[in-house]
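Take a look at this one chain, the form predicted on its own, written out in structure tokens.
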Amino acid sequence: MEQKLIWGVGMASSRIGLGTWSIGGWMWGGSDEAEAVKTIRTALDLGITLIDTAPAYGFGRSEELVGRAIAEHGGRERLLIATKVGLAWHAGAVYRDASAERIRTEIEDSLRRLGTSYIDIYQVHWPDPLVPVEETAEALHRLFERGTIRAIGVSNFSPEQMETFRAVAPLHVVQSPYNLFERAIEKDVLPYARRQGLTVLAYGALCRGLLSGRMRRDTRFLGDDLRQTDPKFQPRRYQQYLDAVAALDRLAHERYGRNVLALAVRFILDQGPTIALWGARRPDQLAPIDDVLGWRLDEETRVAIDRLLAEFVTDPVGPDFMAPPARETGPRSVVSLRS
């Protein structure tokens, strides 16, 4: 497994997270507990050390059954938990509030689901306009400094609002979304923690599942699943996605003998100070990963990868029906969620 120095925290991640939110099972229709944990175990056991949950994935489940997965497999201190704060729900519905109040009754809800005593990387998962940036900073920093977490995270957040955020509180990590298909951080959250010595964690390695090679014409989800919003999952976009990843599968054959997850997947990982999360919730979506490791893309292929982008995907979009919309004033409205 390919090792990060994460700044702050003072010990090697690899390279490869596990990403927890469908684990919650909340927006990707249902979750079953046993087949989770033995997820989360596999991991482990394949020698991913970093592992992403946040409160709001299945309303506390997702960071209650990575709590206990950890306390079967053992070797907490070899290990690092990041989560998030500054997410609220009642009656299932979800909205931002990243205020010193909410971050501390937070932390004690999560701490308690893990079951330890400290976290690892600790994120605001969306910037609050409700609430001052400098707030949320301070209330981390009180945290940071006394011990309770480790580093200090931000996600979904813009250089400027990082800037802002840095002149109160330290900052380690930043989350965004970031595969083959949703490219923006390119422009400017990755310069940026590129610059200032940030780690990025890469949420969304394969859109939804869109670049594991297993999505069909007619692959359908159920109950909850987010995808049937998303707008690369609708008809006036979706065979594009699909012609895409099938050019992008014939490409990682021809070059390296892979498939195109470990395509997308190195494509993340040769961006720099990058850790790639992988969503799973079976033990055999974690087979690949040795596929992904001990190789790079090189220049020629990186440029056939955007012509072949360009080519298939005319009508491109990004992650942002994703993000909760911002509140005005008066009773925190109902939201969305990601990452």
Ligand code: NAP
The other form holds:
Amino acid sequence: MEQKLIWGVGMASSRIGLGTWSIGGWMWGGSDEAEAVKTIRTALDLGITLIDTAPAYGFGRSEELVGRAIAEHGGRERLLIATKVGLAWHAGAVYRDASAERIRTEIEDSLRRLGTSYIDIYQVHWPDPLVPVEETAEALHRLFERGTIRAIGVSNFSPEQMETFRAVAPLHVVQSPYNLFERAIEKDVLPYARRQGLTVLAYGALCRGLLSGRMRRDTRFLGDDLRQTDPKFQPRRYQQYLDAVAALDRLAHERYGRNVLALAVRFILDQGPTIALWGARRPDQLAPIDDVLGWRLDEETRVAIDRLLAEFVTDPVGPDFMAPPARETGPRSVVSLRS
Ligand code: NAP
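Structure of the form predicted together with this ligand, please, following the form predicted on its own?
Shown next: the complete complex, the earlier chain at its head.
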């Protein structure tokens, strides 16, 4: 497994981290607990040492399953748990709350669910427009100084918001959407992270499964699965993305004898201070991990990727649909993210 040292934690992490949103079930059409625990244990057996979770993923369920799997597996001290803070929920809908008060209660809940006395990487899930960034940063700084958290992260923050944060507290990690189809951070967050020595946890490495190569025109999603409303998965655009995936898959086979999934995750790892968060909820989904490691994309292939994306995805759309609402619209009237 390739490794990356994370400043702050002072420990190396595997370049691939396991994403456990779908394991929580919420917004992914439910999940199977036994399969979920098996998936986490498989990830650890394959050499993945970073697991990303959040209280909001299944309203505590993802964190509990991560805690259970680590207890069964053992070796907590060799693993990095990355969880988050700053999203509250009511009646099945989430909204932002990164206040100091919320952070004080959420850390205790996360520690209990994860069955641990410390969090390795504690990340503000979304910037909260109703709470000064300084208040959030100060609350995290206190936890860091106490040793309850070993590194501080923010997620979905702009460089400007990170600058404000860093005036009050150290910052070690930024978690942002990043995959072959969602590359906005190349313009701002990624160069900023390179300059400031931050580690980037790239989320949605497979673009919610699109870049796995499994999706077909007639693939159906069940229950509250977010891909029913994800704009990339809606008819006309969906076909553009499927055509792009097919072209990228041909390219990966021609150039490297690998498939589109390997190309997509490798692309992220080649960008420097990055760790790819790969969401999986069944052990077999992690089987292709070896295809991703130990090689690099050449410049010619990178140019070819950009050409194919421009040719096939003529109406691109970003991941903005996932942004949760602020507290001012809730908790009673928050937009249900399940609708
Ligand atoms: P992702 O990694 O792009 O895609 C995950 C989905 O891809 C899986 O649930 C699975 O879907 C499919 N998949 C995975 N491996 C596969 C394989 N080998 N073959 C076929 N399909 C495969 O999406 P993500 O889970 O949204 O993102 C990764 C992680 O990033 C999350 O779990 C979470 O930890 C983090 N994240 C953070 C934020 C944030 O705001 N900070 C937002 C989103 C995600 P099926 O099981 O349905 O086939």
